[in-house]
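Coming up is one lone chain in structure tokens, specifically the form predicted on its own.
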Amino acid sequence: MSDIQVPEKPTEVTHLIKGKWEAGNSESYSVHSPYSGSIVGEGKGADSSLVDKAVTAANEAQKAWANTPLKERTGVMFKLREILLRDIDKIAKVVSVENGKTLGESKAGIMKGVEVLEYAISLQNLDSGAKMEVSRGVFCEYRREPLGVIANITPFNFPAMVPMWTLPIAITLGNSYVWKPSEKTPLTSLYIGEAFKEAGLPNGVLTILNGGVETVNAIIDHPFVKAIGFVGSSKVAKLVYSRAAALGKRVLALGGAKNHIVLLPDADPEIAGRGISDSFTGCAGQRCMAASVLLAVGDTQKQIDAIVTRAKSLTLGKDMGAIITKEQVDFLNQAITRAEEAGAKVILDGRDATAPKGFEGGYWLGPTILDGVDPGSEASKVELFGPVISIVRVESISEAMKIENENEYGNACSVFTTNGALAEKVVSSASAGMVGVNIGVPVPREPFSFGGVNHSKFGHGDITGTNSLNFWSDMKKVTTKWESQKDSNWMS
């Protein structure tokens, strides 16, 4: 805990704008370290004229920008990743203390945004297009084409991570970039902001706006941009693909998640019991891809008796960091006393735990662990976004996979076994984006393409990997012919 250190002044919260920071115009807003509960950052959000002026900007530079051969565009990520490696613990402590993680999974989350850089880098040797004779003297090519100024609305959980799905790939690709964090984790930004100025992206090819609704609105509805990425809740995801869509533009949303893991008996208790716990425990549950449901089919005492082992381990602000509001406990902590009232069994009550000492005005919550919950209850169909998970009891394979399928998300889903003829069955029938296999927390690794299903996701495509670069750029598709033959054909 002596890592953490909450600042005792405030960070102004400023917007990035053709390569200078300015001072918002419109709500004025303060930022909550979710570890003290006192405020790290003040700032106003942007309204519609300092949007269309930052947007306006973001255009111009797109154009000279999508003129920079691709090599020299990834020598600046490759610059880029220099410095995010190297002031990596810089960074991790800003992230934590904004949004309550630890400060390894601060770091972890900055890592898996270099992943996502270094395949952006490597696109000057795999996406290089195609070009083919299709009938004498006839030549079709591809040829990858920026769309132009794109924006990306990120979610507050993952303040570095999440953004650096797509910074690279969408910017690497010949795009602006128009990036509006969240309102409760916008710190961030600021240093990310810098890196890439650092790193010599030219002025206005990035730009940050903050603020809430407003901007978000007035980002979306700019005829200059062309395409939109946003990932949070469902209902916001919905409202912001539906506005987008309205448009003509290109949306991709990722929404929420209820993550189900089916435990059989045969699963390795010590492997079920650290991925189980990790998966619902790991950044205080608030991930889109933590474990919300067990689904445990017949005698899988053992295993839930180590999960539990496992997760009683945890000390806050150690090993699992706070939640980001006293709003969100508050509605955890009644949420667990209606699964309660419903008849759940809390065999793991987070509602005791103890806060870090001196962090005792933060917004805290242990892992908590509901047994003998109804499939048809609060607890086990509603998104909580925290460190609780929902044990199920099931009979049978066929009866998980029915409560799994009839879940409205469709993120992740996980299966803890030994044996390889079972956990195929659950991943053929699973109705989820990414699956996993004896995995608690099954996020693709690039060049593999992150996104779910159903009402996880509203759009078409997948945020990163080689999946997302259809979704950043359009494919031109060329056809030449210079010389008469001899021979012809319907081609001709």
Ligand code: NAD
Contents of the next structure:
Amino acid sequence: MSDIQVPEKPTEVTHLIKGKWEAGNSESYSVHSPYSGSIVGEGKGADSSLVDKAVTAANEAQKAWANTPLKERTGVMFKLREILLRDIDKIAKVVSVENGKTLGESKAGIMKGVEVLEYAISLQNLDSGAKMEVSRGVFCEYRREPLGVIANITPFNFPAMVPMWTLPIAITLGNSYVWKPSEKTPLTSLYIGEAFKEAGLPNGVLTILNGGVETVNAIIDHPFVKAIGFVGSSKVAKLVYSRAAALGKRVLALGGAKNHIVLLPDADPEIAGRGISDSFTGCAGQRCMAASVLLAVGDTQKQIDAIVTRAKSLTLGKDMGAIITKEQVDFLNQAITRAEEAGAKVILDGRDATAPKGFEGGYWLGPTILDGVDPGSEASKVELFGPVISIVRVESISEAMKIENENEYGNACSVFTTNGALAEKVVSSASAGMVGVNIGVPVPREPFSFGGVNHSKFGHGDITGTNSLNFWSDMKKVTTKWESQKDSNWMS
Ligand code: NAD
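Given the form predicted on its own, state the structure of the form predicted together with the named molecule.
Let us now look at the entire complex, which starts with that chain.
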């Protein structure tokens, strides 16, 4: 039995503008809980006039925020950390209800957000700039400056964590932040917005605009918006990247993924069984870091048996959550059938799974393992985004890496082995931005940055950690010479 309770009445989804929650004025939408299928939220998007009002207020608020010393800005983040930890159960319930995660997964996402927050707090000590006497009496200095108003557009699959990758860092650096959450999971934003307000963030420094494509385009096009961060599918990442770049804006758009795991015959069956099963079933496979293709090199049957045993033991609603929409469940069911028709064997079939008691109206699919998948087929190449893993049998590491290298994405790749030299062979030849050794979900932890390569990322840099600082700010280079040194030198 699941410990989730889906509220009977829908919450009104509003917009946070200059510190006040306001109703929308554009297209209407409903939010369905993947647990029950029932409506848990209703709202209207923001059209260009409402976006203009909000962004103009954000621009005004940014000036005073930028003039607030970094140490004072981090004071708000200290307070925010306390509030998020105090309210973690409450926020996790909202994440689960609107997204379908288990409560444990929802809490873990918030904790990762808190880790980013801690990194942002540490900037007061880490990021003191640099100053040096480069010639007699001449000093060069770095000053980090905010960009102004920046925007972030986020996906449904991590309603709290993905926004928290950027909220603490971009705001601490002195920007005003406009957030456009996914219209499939906007409810969490109401709680995060309240937490920032309670922490004492000045009105207008955080703006939340809920809605769909119209709202996104109005935000990108607004002349006050200087930089855009995006996380979502590659198709939309490319659209957002192109639109923003054509306007001369700074943009970093993270896209989809098809992550490969290279399984070697010497891998520890227990570690591989647990790590690989948890990777493709965690968050019901709706993670951009989820294992999607298992490149099984040689005789790895005992490790594969361990993966099947663990995946089979999971109970829906308790160990694994639901799928975001009914359409996505239908798509996954059809993709499994197409894989079968293309010659794959379904060695664990999630289509037969029973919905948890009381949640029969929800969107469910059990863990599914496809064996003998053709490397050129849909199941091996297309991002399915569900608890489905495709096993491609290969003879050698070189054959495995050829398949991995040829895939269009480049988020994650992992290897399971007990041999360091073989692990290094995979690590150094993987065409992925984040690589793991005996780790199913190789998410870098702060201060190490998060970001893929190839079609998993459009733009330059990473979205969290050290590599994100130069995206959310400019470095002003100041060279100073005072009276004490009057002679000229080669710089004069
Ligand atoms: P999505 O691309 O459908 O939506 C993401 C955001 O874009 C939402 O806020 C949505 O409202 C907006 N949007 C949708 N269509 C748009 C359009 N035509 N123009 C402008 N904006 C539009 O993604 P999703 O379904 O919410 O999330 C799942 C996808 O996100 C998967 O592909 C997953 O791999 C990817 N993802 C990637 C990362 C990463 O770090 N690379 C992290 C999380 C999720």
